[in-house]
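Presented as structure tokens, the chain that follows is alone, the form predicted on its own.
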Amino acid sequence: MEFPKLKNKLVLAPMADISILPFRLLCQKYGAAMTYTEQLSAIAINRGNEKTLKLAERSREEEEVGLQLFGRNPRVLLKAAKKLEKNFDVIDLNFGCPSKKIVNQGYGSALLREKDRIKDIIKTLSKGLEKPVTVKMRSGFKKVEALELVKVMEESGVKAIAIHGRTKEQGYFGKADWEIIKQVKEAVSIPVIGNGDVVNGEKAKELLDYSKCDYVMIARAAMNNPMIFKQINCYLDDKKEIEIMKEDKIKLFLDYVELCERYDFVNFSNLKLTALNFCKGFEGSKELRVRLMKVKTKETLIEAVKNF
């Protein structure tokens, strides 16, 4: 199977502690053409870990969704993917996470140093699964290595590549290298999803025009504002930015709470984090932040946001 043809150019990135089912639904409501689960451990899935399997839940309401896995053993990854592939549109391999904890175990961006293992993993999953296999990667570990790696990935059976224009060593600092995204697009014939420093419609158009990538992946900008997908889509259509008001963000949070309740994802720490993220950048945000740090219940949290 090939990578699905998406209804627009925008994709939500997989993000730890963020990309749960309610958040994905909210982003799709406002225009994300595809979303991903956060990176899930293949070992934990195979062990039947309840927390991990909860994070792998998908709703019938969702459109295109990818299951993102991390691991380094091809057979372990294949077994985990087989358990869940029927529920997802693609199986995505994480070769990009720069987290020290993940890298020290040989997962995520650590695999960018192991070309033969990458080849083995992709070949094993591509041959063993019915759904298309995709990859999310960084431009390299300490230096840019992507051009050699993406050709190996395509030859091994990958159907799309999402590339973040930073190395593992850069983390989330410095300017994303859009030139490497452009070069990757020129090097392969499969869809390329560009990622890095897209914070509004203007930046999304710049990246699409410059790199000729097929799609744009939004990460940190979506954490604070799932409505960014609507803003960017409108800009790409007619070059007009939609202004998001404080009232919009309050409704966004209340919708998120309702989705968490509907799908049994209510977690107080997550709700507090989401409220803090959604309410950034407005008059009174600092005062609200202080208030939210003191609340102890879901009810007082919701009331504080309503009164923002």
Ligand SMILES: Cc1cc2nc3c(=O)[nH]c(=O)nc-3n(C[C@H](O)[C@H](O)[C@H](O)COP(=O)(O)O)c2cc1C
Second form
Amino acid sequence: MEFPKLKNKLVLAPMADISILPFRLLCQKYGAAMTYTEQLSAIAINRGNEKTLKLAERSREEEEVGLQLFGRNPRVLLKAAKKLEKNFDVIDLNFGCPSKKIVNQGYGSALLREKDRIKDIIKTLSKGLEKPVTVKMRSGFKKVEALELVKVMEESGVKAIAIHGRTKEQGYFGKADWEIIKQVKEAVSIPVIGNGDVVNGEKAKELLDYSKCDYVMIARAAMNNPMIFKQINCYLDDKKEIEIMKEDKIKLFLDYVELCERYDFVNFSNLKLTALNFCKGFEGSKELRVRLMKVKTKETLIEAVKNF
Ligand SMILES: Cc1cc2nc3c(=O)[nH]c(=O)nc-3n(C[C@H](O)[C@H](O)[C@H](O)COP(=O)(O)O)c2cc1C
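Form predicted together with the ligand structure, per the form predicted on its own context:
Time for the whole complex; same chain goes first.
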């Protein structure tokens, strides 16, 4: 199966502790054409870990959703993917996470140094699954080495590549390298999803025009503002710019709470984190932050955001 043709250019990135079902639905409502789960451990899925399986829930209301897995053993990854593939449109492999905990176990970006293993993983999953297998990667581990890798990935059966234009060494520092996104797009004939530093319509257009990538993936800017997809879609369609007011953000948070309740995802620390993320950058944000540090219940948290 091929990578689905998306209704617009915008994709919500996988984000640990953020990309849960209610958040994905909110981003979809405001125009994300596709979303991903956060990276989930193949081992934990196979063991039936409850918390992981909850994070792997998908709603019928959702349009295109990718399940992102991390692991390094092809058979373990295949088993986990087989268990859940019927619920998802795409099975995505994480070859990009730079966190020490992940890299030290040989997962995420550590795999960028293991070309043969990458080949083996992709071939095993592509053969064994019905859904398309995709990859999300960084430009390299210590240095840029994506070009060689993406050709191997394509030959092994991958159906799309999302590339974050930073090496593992760069973490989140410095500017994302869009040149490598352009080079990857020239090197392969499958869809390429460009990622890194897209924060508004101008940047999205710049990345699309410069690299000719097929889609743009957004992480941090969406974490603070799921309405960014609407703003960028308007910009790309040459429509009037949308300004987001404090009231919009409050409503967004209340909608998020409702979705969490509907899908049984209520978690106090996640709600607090989301309130802080959504309310960043407005007058009164600092005061709200101080208040939120003290709240102890969902009700007082909601009240504080309403009074923001
Ligand atoms: C809080 C957070 C969690 C993330 N978790 C994941 C993850 O689970 N899987 C993954 O592939 N990338 C993860 N990333 C990386 C993003 O998907 C993305 O590649 C990166 O933030 C660059 O995009 P941006 O400039 O739009 O933020 C995470 C990033 C952030 C900020």
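Residue numbers count along the first chain shown, from 1. For clarity, every value in this text was computed on a predicted model and none was experimentally measured. Residues that one form lacks are left out of the comparison. For clarity, a rigid core is taken as the largest C-alpha set superposing within 1.5 Å between two forms.
Core-superposed comparison between the two forms: residues with C-alpha shifts of 2 Å or more form a single run of three or more, at 239-241.
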